[in-house]
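Below, in structure tokens: the form predicted on its own, a single chain.
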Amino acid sequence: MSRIAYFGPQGTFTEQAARRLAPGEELIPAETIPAALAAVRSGAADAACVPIENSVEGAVTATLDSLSEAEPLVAVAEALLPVHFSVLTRPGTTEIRTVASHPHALAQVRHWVEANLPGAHPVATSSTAAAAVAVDAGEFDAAVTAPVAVEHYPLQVLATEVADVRDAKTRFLLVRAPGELPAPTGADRTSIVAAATNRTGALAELLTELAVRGINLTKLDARPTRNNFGEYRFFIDFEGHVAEPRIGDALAALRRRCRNVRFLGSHPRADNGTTEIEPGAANEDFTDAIGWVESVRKGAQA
């Protein structure tokens, strides 16, 4: 049985990805995203389950920090999560001043709390679970949680199904030590984050390599690096898998023109969605190119 880490503690989000991504595992959770990739690259467990984006609130900064430093890990498959809450209590509570919830949680439900618990003040907490149980220490009067949190804490449903946005998703991530990679479907996603030198146009020039190569991009965050002002690492997101030649000869290009790149996985994607080929932008487009240019340099074709 393997050990999967997990952005704990019980009852968030994460665990219900966890349970998705990797069923029958040793679940193991842990009080931040950092501890639980720390958890990968100590050799505590043999994967971390950890937030990457949500569809309201953008990107989740802590995975984004976390994976581009220290040792590498790789994503090797994701998840992706309708966001409907459940609203906690504590058994025989009648009168509601304090919501607690992880900050992007409380951001989904703004207008549900001011429709349905006008008055209630929003307090942040590390996570939705950790408001569960601040609640059940009598700490805040109702928890703002995922639907799984109930099965864990002796509380009791106040509402459930709770968004204001419907159709609010998150993505998840199960990342490893870097290995064998999953095998190409078709559907894939490659992720990588890239650090590019401080002048005009250099990121145009990053986007670039991949459109020529008729590669779609499907996600863009900027970082900073931490060391000096103005300088960001670029977390790029794009369809397709490290073994396919045309995403290899982008990764290539990406390297070339980059300070440093890290390769931060590549895996099916979740949506099931196709990839649309541009016409010469196919493999076998990107593979017949190179046998060409090898049969002029062996002088055997001009």
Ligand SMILES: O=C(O)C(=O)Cc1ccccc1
Given for the second form:
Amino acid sequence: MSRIAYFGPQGTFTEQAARRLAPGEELIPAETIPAALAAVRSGAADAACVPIENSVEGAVTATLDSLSEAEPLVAVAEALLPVHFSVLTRPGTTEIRTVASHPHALAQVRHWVEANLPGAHPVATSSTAAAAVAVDAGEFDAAVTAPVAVEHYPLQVLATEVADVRDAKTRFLLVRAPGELPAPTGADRTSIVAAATNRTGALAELLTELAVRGINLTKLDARPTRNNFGEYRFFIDFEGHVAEPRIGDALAALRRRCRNVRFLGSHPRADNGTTEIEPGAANEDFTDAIGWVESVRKGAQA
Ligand SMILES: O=C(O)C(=O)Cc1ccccc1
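Next up, can you give the form predicted together with this ligand of this protein, since the form predicted on its own came first?
Once more the chain from above appears, this time first in line as the rest of the complex follows.
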């Protein structure tokens, strides 16, 4: 049985995602996202499940930063979970002055809290389930949690299906140490991170290598390197799998342009997305072109 570290404690959305991505495996809660990833780097876990992006709040920056630091890790699978919240209180609570949760959760229920708990102060906790633990301990009055949290903590449900934005979703990754990659499916996602140098056109050059090969981007995030003010790392997701000739060609070009490019994985997409292929940019076009150059070199132009 594999050991899967996840961003916990018990009852987080990430635990639900881990159950979906690694059914039947041993799940080990970690207090923070960096701690879940550190468990894989140290060998204490075989894989980790962490949130990566939310359709309302955008990137989960703790995950981006941890993936770009220390030993490389690669994403081997993803899950897309609908996100609506429950609001939990201690039994007998009559007045709600503080509402605790993960910042991404608080941002997604702001209007609901204003309308239904006027005057209540939002308080950030490390995760939605950590808010439930704190409410149980008497530190805050209400917790905004995943629906499953009520099964783990002795709290009562004040409201369910709470969300300012209908159909909000969060994408989660299953991350491992580099090793065998998942096989390409034809609907895959590849992720990289690169610290472009601070000069005119540096980011445009990286993006152009993808654009000229007809590769469609699915996400672009910038994070400060933390070394020099104004220096950024760019996290780029795009359609395709590194095993494909067209994607391998693009990665080789990125590596030529930027020695510090880091491969963050190729895996099947969970969003039913299809892969766009521009005319002349199919894998056969790349292999055919390489074959043609080889024949030219041999003096036998086909
Ligand atoms: O705190 C959690 O439960 C998480 O797994 C992170 C999170 C927070 C808010 C929305 C989706 C995921």
